[in-house]
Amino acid sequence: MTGEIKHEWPLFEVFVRAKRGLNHVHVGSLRAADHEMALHHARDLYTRRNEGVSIWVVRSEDVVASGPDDKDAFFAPSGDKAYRHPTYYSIPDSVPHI
């Protein structure tokens, strides 16, 4: 079997939104020839009991994530940005509830 060319379908990440959910949750990965096939396979694999209302499929190579070294730059508190805190804004008396 030396010299045999092996072709693999691309890997897709699957996200499903549940009936009672507001967000899509990563449920797994699968291989498919294209996005349409990935959607069909995802439906068959991850929503067999009618628990989903929406499916997203994304090629794994297109997913970009932050790494552990980026933790401070991405998630450090932004205390120097007062506009991100509700104390920065004055609430008019005419607004009953916030």
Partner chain sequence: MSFDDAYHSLTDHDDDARWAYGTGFADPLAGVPTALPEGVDRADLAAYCLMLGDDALVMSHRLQQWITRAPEIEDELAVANIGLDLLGQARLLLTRAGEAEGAGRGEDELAYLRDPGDFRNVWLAERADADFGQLVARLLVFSTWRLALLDRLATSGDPVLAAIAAKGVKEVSYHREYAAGWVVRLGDGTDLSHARMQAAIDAVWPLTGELFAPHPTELRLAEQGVAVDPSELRDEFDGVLTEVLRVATLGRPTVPAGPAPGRGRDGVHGDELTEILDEMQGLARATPGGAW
Given for the second form:
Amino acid sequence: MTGEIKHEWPLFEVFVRAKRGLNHVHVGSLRAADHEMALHHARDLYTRRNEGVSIWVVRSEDVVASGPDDKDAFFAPSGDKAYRHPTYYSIPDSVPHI
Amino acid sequence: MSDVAGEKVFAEIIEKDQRIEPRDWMPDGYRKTMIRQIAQHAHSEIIGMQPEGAWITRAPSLRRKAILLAKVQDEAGHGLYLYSAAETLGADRGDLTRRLIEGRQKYSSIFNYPTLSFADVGVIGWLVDGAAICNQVPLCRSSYGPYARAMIRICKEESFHQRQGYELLMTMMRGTTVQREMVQDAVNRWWWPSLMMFGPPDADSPNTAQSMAWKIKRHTNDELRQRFVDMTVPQAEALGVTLPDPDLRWNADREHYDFGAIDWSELKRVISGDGPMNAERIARRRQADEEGAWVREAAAAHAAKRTEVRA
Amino acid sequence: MSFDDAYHSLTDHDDDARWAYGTGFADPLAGVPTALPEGVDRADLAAYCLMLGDDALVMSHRLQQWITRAPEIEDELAVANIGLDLLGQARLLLTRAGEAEGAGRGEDELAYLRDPGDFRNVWLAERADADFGQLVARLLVFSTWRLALLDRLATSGDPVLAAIAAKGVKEVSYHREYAAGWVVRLGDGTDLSHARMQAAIDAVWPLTGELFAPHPTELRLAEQGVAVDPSELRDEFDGVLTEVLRVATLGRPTVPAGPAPGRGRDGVHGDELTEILDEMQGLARATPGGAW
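Can you now output the form predicted in complex with the partner chain? The one shown was the form predicted on its own.
What follows is the entire complex, opening with the chain shown before.
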């Protein structure tokens, strides 16, 4: 019978920038004892096929997230601001390059 | 959010074919089913490293050695993608590993068969990974977001797994008589276990209806099995091997292949832990876990020391 | 019955950039002229490529033996990566050895059909690891030495060796970093890990002497700017090891590092290489004329 594991490694979230010009994208998580190890592991786990030019790792417990219950308070107020979207503005087809 | 309101939102998301995400309200049964399914899948990837891993050091060409090493490495990676998805549901990887090595959680029984020759490496790629892909592609649209995303990544990577296996078999079939016999022998041993990978017949699969309703599963076991048979028969013909089933023949009315009855008593025996390699597979995983404990503890201790120094 | 077609449903997600899938795999020898450099003895060049190739091949074999044994699954991936990198280096080097030899032997003939006495690897590469501490100690020593070597070999007069070395530098830098990280964690971890890591360093130390003892073949080729004289690597090696051991709170072994007990460059090996080759070559030799 295995006893309680006292020294479990913490969880890290991994973000990979696939190529220059793109955002880092969340790709998953992994376990590591420290940040350096997490970066190494992220490289081995999430970029085995040349997938990235840059990696971020963040301790999962350090991520502060909005909850699904906050959905309306957080995201509904922008739902009526159609003027933020380019299609809101009608411009004649004859005007080029816009 | 109250359970009643949560239930309503959950049902709407499922109904609209959208994805459930980690912090959403979900029924306990959904969470438990999801954790069990993802964990079993993750365990299967990790245990599945062993049958093929045994041939890495013995691979008969350096090219095959590199391919096999990369493939087994992918399986470790797939296990981690899946454990990562399970952890988004509140499961803990250390706990899941303990359940595996204490025999409290299952993995795919296919990995309890031995790999007797190098042709098994090819047949595992072709049939076992082929069956896995049939099972997994629909899971790319599973209702649980992190699982679906892990499956997309896994399916993309596994397309190379099946192709390398088939390519190895084609090469061996062009080789010596001994090699052709190795391939046929491996096909004979792995065909029926591959069909069993889709699980019990629909009539005996009590969880299927709920899993389909929750869109965890998208097709029944029998549908997927038929799909696999239909895909595989022409591939076997192209390869020049005989699938070991005298009842296998095209049914023009159904527009599917008919195939013989599966020996489900064998599957039950293997699932219940009586497979040829069951004890050895678990023992190996347990040994790696136990022999690595001092290493993991040291890394945690070192990280703690450095945090103290910084603070 | 309606069905998800495998490839169709995968191509639903054609925004690969978002998913960070791999692209752009390159042949490390693309565009590199393969003619042998003028004035270089073919047998010498072949022997030298075998030395470096066998080091990588045998070390990779030991790493392969760790698959499904590593302390954590993340480390399975790391160890497999390092094993794959070294296997890739071995294949390029053995292929080059075959070209230089000019007798029609390719990577597989050289890997699978030579006897232990024809292998030219250092003893460090063939040593078995009793625990993970021994693996990372050996890997630290091996990759620190090999990185120093490949770094200098990247300007070799043989363009193929230079290209192989340039690719290898990037790979082995990572191997060294991985090994050093673990030596530090285990050295400065728990009392138990400290003791085991120190024992591992002590055990590997007697094998380091061989790494810097030049073979006549190496000296002849170094003279022509094709090979590296390994005695020149000692200072860099000592500097790196001293620093890693200091951070790891480990003592530098008092065991004398030389003269070298190993004479792997001359084909003299222990039983461990025989065991490795039995495992590696068994199937290939048992299936004459086999196509894989």
